[in-house]
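As a starting point, one isolated chain is supplied in structure tokens, in the form predicted on its own.
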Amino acid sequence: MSLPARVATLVVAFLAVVAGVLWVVFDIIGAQPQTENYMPYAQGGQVNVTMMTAAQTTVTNKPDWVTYFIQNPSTKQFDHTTYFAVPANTTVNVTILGYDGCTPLRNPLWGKVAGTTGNVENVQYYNGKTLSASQALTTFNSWANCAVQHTFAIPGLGLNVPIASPTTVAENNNLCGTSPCVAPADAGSPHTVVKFSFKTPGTPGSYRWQCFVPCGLGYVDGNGGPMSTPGYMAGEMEVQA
């Protein structure tokens, strides 16, 4: 083979490798999600962050994957992202609208609220007609009761929050069918409202957060798919000065 032919072969092989890497990054792993910037909305040492869980992601090319959404603080729309930015040394008041069904936790440790203000979360249940009074909870037993759908955990801060689920079989069989669950037909679906607060560190940094319920159906041990892809069941909190 002539030198030009060998060079051309190497170039083609190199481009094929690059194309393969790009395919893995963008199709399997996915591009880094957008970051919802809550920095300008902090007042008096506090900032409010709103999220949502859904049993599907009908706004993406992975419609059967479970996911989180985060509300854009400017538009108030729920964007398909799990990245957000908040100020350092600030109390973050989180509201999570839980539109997914219950799944038993693999480890009862994840059923214990930790790292929040008072090590407690406040939960309301909406059955499709009425919203219950708020309950202050510290522990969930997902094997004894249909109680938990996902968790919101930041291991670097010792934070773990079980996301309560609708509790009855009928409610779990009548979940929101499109996402984000904001259209009138979906917003009225059974769901929970989980509220908690925690304090960000005093110095800037990036903190990974994730769900510890293996909910990647169809993947080994439930840990593939949405569990291992940014923008679905894992994300990042940027703490900025």
Contents of the next structure:
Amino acid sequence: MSLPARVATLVVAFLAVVAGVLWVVFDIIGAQPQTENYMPYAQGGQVNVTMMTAAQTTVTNKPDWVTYFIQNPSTKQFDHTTYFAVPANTTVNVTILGYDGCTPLRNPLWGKVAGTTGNVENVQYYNGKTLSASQALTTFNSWANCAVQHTFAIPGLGLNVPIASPTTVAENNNLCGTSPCVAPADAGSPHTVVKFSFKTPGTPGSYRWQCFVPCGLGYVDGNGGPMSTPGYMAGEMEVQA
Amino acid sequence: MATEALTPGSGARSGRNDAAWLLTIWIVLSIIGCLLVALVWGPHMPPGRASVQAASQATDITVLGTIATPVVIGVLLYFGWALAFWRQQPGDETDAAPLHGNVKVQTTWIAGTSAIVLALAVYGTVELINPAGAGAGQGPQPVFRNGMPPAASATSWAPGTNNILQVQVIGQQWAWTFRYPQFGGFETTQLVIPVNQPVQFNVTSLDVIHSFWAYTLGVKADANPGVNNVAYTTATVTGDFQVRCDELCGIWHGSMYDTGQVMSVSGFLAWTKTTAATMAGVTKMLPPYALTYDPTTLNLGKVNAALGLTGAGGGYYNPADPEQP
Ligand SMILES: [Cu+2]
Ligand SMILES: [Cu+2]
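The form predicted together with its partner chain, contrasted with the form predicted on its own above:
All chains and molecules follow, beginning with the one already shown.
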């Protein structure tokens, strides 16, 4: 091999290694799920955000992980992400469609609604046939009853919302099996509709949120897998000016 | 320092007595340095003086810093002196004089360093025993109690008595919660303690190892599942303090922090009253107060049992594992 050819080979090999490292750093380690931008949809100091929980993530390569979805405010599709952007000093009206079954909380303290307007959440139960009237609830006993599937908690804001679950064994054995749970996959699966409001802080910044149910089944402490991967049971709320 | 023995002829060459100069400069600089460290820097030494334990640690660091000052000055001075005065003269091609043992230098060195190290060992041991382990976690059965009696009552508390205030610190991925057994056993995400009252932190975890670190209170104790780690503090200043997790515990470890509050005794008692009332609904759902909690043995209702669920989603620490993981 001639000298120029050897030099060229060396340079190419070197650049390939550099490109590989950059790809690992930015595309794998630094990967972050897309952010649903609710900024343009705020009106009169309020913004409506819709999310969904599901017993599986059939749209990813982790089909057996539990997950959250967030509705894209423009397409109305449920995207597989846990990142969303909302304006500062704004009341966020959240609706969570809870399609997963119950799991006991490890710490029953998280069964108490905290940090929402009026310290309540409004829950409707759909048992597969009828949707119940809305009930304002403040506390859930996830040990005594099949009551909670996940929580939506922003520790930095003192916000904690247990997501009510379908309540019976029959309902739990009949959950929506393909996610996101929208027609036609969701043909009347049991679920809950959880509504609550909270005010975003005046200071812009990113506020992390997580679920406090150890729902990473099969992982040590139930806190691995989906509990430790942004985009499933944890994410960030970007508060923008 | 007998420097002429190590550098024979160097001072003699210029007619200067290196040993006398070095000794004099060293003593003068050491006195100035020690005074600066002890009196000027000392009051600003970490972790500050917001609690009895923190103040004790700040004093320890000041004492150690003051003792270390003459050593640092001696080394730097000798180094600088050698660079400045003992360098090879232009045109001087002769070899340095061979070194032989010097009993005076060796004896001084061994005696001096031994005295410093032994004194520090004695000081360190006394300080460990005295102020309740300098605020560190003292394990499940703390040996040194700083003269504090064990809690006379686990279900009630009054200020200024022998009945030390119990605050349970519970680590979990990824938040701290705090339980007050002497006020009905409520649990909350807020950490509030009264000023000038000894507090016993009982630190444990519901999952992995965390570490409860209230830096300005001089308290740091590992939060281990299945283990009660004890640490004491007596806050002396009202106001906020920071609580951090100091053991890498997973994805949100970095955001596992809280702001605690030291209140007046009356403010604290009022806070316990309102918080106990606010939390009453959830307090009755909590497990009975215990020093540790095992999520695999939760008392779960029928539906959860029918679904085969426990409070430990995945595997959990085997109760047969050693007490200290
Ligand atoms: Cu969850
Ligand atoms: Cu931690």
